[in-house]
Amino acid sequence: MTNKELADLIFPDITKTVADYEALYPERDLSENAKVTRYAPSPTGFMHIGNFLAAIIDYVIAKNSGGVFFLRNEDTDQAREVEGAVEYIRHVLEHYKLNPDEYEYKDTLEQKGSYGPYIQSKRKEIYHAFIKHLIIEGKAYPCFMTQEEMDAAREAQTKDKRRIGIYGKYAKYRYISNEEAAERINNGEKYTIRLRSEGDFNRKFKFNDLANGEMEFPENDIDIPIMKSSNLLPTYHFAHLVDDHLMRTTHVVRGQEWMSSVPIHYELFKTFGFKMPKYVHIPLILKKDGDKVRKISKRLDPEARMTYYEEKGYPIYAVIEAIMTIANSNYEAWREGHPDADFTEFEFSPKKMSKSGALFDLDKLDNISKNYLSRLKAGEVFDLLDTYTKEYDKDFNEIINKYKEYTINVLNIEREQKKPRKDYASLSEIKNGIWYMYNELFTNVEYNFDTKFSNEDIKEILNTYFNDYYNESDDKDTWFNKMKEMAEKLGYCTNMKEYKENPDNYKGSIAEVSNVIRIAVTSKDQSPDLYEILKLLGKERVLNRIKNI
C-alpha cells in the first residue's frame, strides 16, 4: 500500500492540496516594511495581564508599520474551553480600542478579512489537507499507542533517566507497514497522527529571537502528535504552523513560557519548507511582594486579571500607558517628548524589553491615572464616571445624573489651575471623595473634630461664622478676609509663622478654625477648597448641616 493510499483511507473527503490553499491565501499585498501580527488566545481561561501585554505589542507593531493586526480564536482544546472566555476577550479588545483589522466571532457570525476562518475549529479541512500531504510524503504516520503503552514508555524513560517523549525505540508505530496501519484503522482502532521527526537531539540549530537575540537549541527528535484522535482537530503546534503560514503572519508575540516550543515549530516549518515568522518572546510580568519580586499570579493577585482594571475604573489611557512602560524601557522618555501622540506612533523595539522580567507597579499605574484624570475637563470626567457607575454603582449613577450640572461643578473644584489636584487614581475612588456633596448620601455621618477643641469652642466658631460672617454671595477674597477677621476676634492666630513660633499665645490657628467649618459641612478633615465647597453646597444645605450638628 502506498503512502497516498493510506492518506486517502484516513482522509477520503480531502481533495484540496497544500498548493490549493497557497493559492487561496496568497502573500498579502502590503508595503515591504508592513508587519502582520496576530493575537491568538485560547479560550481556556479569562484574559490576564500577560495576555494583554502581548495584545498591546501585537497592536503597536502592526499599526506602527502600516500592517495588519488580526484576532484568531485558538479553540482546538475544546475540552478545556471556559464558557464566556471568547466573549470576554472580544470585550477587552473593544474596551481598550484594540480593534482587530481581521476577526471572526462565533456569537455574531461576523467576519472581517480574507484569510479566515479565524476560528480554528472551523479550519479542520485545511489542517487535514496539510496532514494528508505529510502522510503522502512519508513525514507523518498514524499512531495507535494506547494510554497504557504511553504510560509504560514514560515509566521506562523515567527509570532510565531519559527524556520523556515518543522517539527512537519508544515510537513503536512509526515502523509498522502501511498495510498494518490500514488494517488497524479498518478495525476501528483509535489513533493519532504523529510527525515522523527527522531531527537529531544531538544536533543544534541557531534561532534568532527578536527580544532575546541569537540562541541555540537542540533539534526536535520527538514524534509529536499533530492530530488528536478525539475530535480530529490538530494540536496547538500544528495549527500554529498552518495558520501563521496561510495567514501570512510576519511576527509572533508570545510569552517566554513558549520558548521550549521553538524546536518543534522550527522543525514543522522546515518540514514544509515554509519561512518562519519572526518571534518575540516577551518576559514574565513580575510584582513586588514585600522585599521579594515574584511572578504575578492569577490566584494570588487580583491585578493579574484584566477584570480588575474595569472594576476599579482605571481609564483606558492609564492602563495602556502603564503597560507600554513595561513593554519598552524607552517608552517613558518618548512619551515626555510626545505628550499628545497616540501610543501606536511609538516605534516598539523588542530589544528594549527586559530580559529578566517586566516589573508591573500598581503605584505607577495610579500615578499615571491621577495625572491623566487631573488634566481632563470636569465634563469629560463626568462622562467617564457616568459610564462606570452605570455598570458598577447604579444608585450613585442616578444621583449624579439627577444633579448633572452640579456634579460637573463639584468635579471642577480646583481643576482649572496650573497644578490641579490629583485626588483620584480610578473612577471607583470618586464617590468616596465627593459623597458629602449630596444630601442623599450625607446621613448618619460622624464628626471627628480635633480633640483640642471643646464642644463650646466648636459651637462658638460655628455660631459666630454662620451668624455674623457667612454670606454665600461673597467672592473668595472677601470670604477669606472675613475668616481672618473672625479668627482674630475669637483669639486664633491668622499668621501661621507667628503661630508656630508662639503657639501658647493663641487658642489655635486660622487653619484649625477653617477645619472646624470644613468638618461641620463635610464631616471630613481634608477636602478640596473650602470656599468652593461652601459656594456649591449653597446656603440652605450649609445651614441645615450646621443645625444638624
Given for the second form:
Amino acid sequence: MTNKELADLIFPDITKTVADYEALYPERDLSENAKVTRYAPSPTGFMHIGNFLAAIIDYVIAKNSGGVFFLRNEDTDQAREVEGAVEYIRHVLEHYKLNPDEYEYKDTLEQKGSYGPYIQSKRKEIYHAFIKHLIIEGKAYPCFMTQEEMDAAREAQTKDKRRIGIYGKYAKYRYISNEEAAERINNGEKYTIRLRSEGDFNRKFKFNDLANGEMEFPENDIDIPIMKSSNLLPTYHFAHLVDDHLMRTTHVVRGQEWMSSVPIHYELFKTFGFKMPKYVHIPLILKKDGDKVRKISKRLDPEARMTYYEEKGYPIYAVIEAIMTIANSNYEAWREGHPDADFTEFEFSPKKMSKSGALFDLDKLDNISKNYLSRLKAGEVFDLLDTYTKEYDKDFNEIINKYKEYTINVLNIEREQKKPRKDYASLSEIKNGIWYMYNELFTNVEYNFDTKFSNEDIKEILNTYFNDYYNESDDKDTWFNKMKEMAEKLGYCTNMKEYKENPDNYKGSIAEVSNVIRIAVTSKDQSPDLYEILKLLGKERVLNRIKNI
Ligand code: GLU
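Coords for the form predicted together with ligand GLU, given the form predicted on its own:
The next block holds the full complex; its first chain is the one shown before.
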C-alpha cells in the first residue's frame, strides 16, 4: 500500500494541495519594510494583561511600518472555550482602538481581509491538505497509542531518567506498515496524526529571537501530534505553521512560554521548505509584592485582567502609555520628545524589551493617568465621565447630565492654569471628588469640624461670614480681603508665620477659619479652591447648607 493510498483513506475528500493554497494566498503586496503581525488569542478565558501587551506590540509594529495587523481566533481547543471570550476580545480591541485590518467574527458573519478564514475551526480542510501532503511524503503517520500506552511510555522514561515524549523507540506506530495502519483505521481505532520527526536531539541549530537575541536549541526529535483525534483539528504547532505561512505573517509576537516550542516550529517550517517568520517572545509581566517581585497573576491580582481598567475607568490613553512603557525601555524618553504623537509613531524595538520580565506598576499608571486627565479640557473630561458613568453608575450619570454646564464648570476648577490639579487617576474617582456639589447627593452628611473649635466658635464664624461678609458676586480679591478682615475681627491670625510663632495669642488661624466654611458647605476638610466652590454652588445652595447646619 502506498503512502498516497493511506493518505486518501484518511482524507478521502481532500483534493486541494499545498500548492493550491499557496496560490490562493499569495505573498502580500506590501512595501519592503511593511510588517504583518497577528494577534492570535485562544478564547479560553478573559483577556490577561499579558495578552494585551502582545496585542499592543503587534499593533504598533504593524502600524509603524505601514503593514497589516490581523486577528485570528485560535479556537481549536473547543472543550476549553469560554462563552463570551471572543466578544470580549473584540470589545477590548475596539475600546483601545486597536482595530485589526483583517478579522472574522463567527456569529456576526463579519469578515474583512482576503487571507481568511480567520477562525481556526473553519480552516479544517486547509490543515488536512497540509497533513495529507506530509503523509504522502512519508513525513507524518497515524498513531494509535492509547492513553495507557502513553502513560506506560512516560513511566518508563521517568524511571530510566530519559526525556519525556514520543520519539525513537517510544514512537511505536512510526514503524508499522501502511497496511497495518489502514486495517486499524478500517477497524475504527482512534488515532492522532504525528509528525515523523527527522530531527536529531544531539544536533543543535541557531535561532534568532528578535527580543532575546541569538540562541541555540537542540533539534526536535519528538513525533509531535499535529492533528487531534477528538475533533480532527490541528495542534497549536501545526496551526501556527499553516496559518502564519498562508496568512503571510512576518512577525510572530507571543508569550515567552512558547519559546521552548521553537525547535518544533523550526522543524515544521523546514519540513515544508517555508521561510520562518521572525519571532518576538515577550516577557512575563511582573509586579512588586511587598519587597518581592513576582509574576502578575489572574487569581491574585485584579489588575491582571483587562476588565479591571475599564471598570475603574482608566482612560485608554493612560493604559496604552503604561503598557508601552513596560514594553520598551526607551518609550518614556521618546514620549518626552514627542508629547503629542500617536503611540504608533514610536518605532518599537524588540531588543529593548526586558528579558527577565516586564515590571508593571499601578502607581505609574496612576501617574500617567493623573497627568493626562489634568491636561484635558473640562468638557473632554465630562464626555469621558459621561461614557463611563453610563455603564457603571447610572444615577450619577443622570445627575451630571441634568446639570451638564454646571458639572463642566465644577470639573474646570483649577484646571485652566499652568499647573492644573491632578486629582483623578481614573473616572471612578471623580464622583468621590465632586459629589458634594450636588444637592441630590449632599444628604445625610457628616461634618467633622476640628475639635479644637466649640460649636459656639463655629456658629460665630458661619454667622458672621454669611450675615456680614458673604456676597456671591465678589471677585476673588474682594472675597479674600473680606475673609482676612473677618478673621482679624474674630480674633484669628491672618499671618501664618506669625501664627506659628505665637499660636497662643489667637483663637486660630485664617486657614482654620476658611476650613470651617469649607466643611460647612462641602463637609470635607480638603477641596479645590474654596472661592470657586462657593461661587459655583451659588447663593441659594450655600445659604441652605448653612441653615441646615
Ligand atoms: N493561541 C495562542 C495563545 O493564546 C497564541 C500564541 C501565538 O500568538 O502564537 O497562547
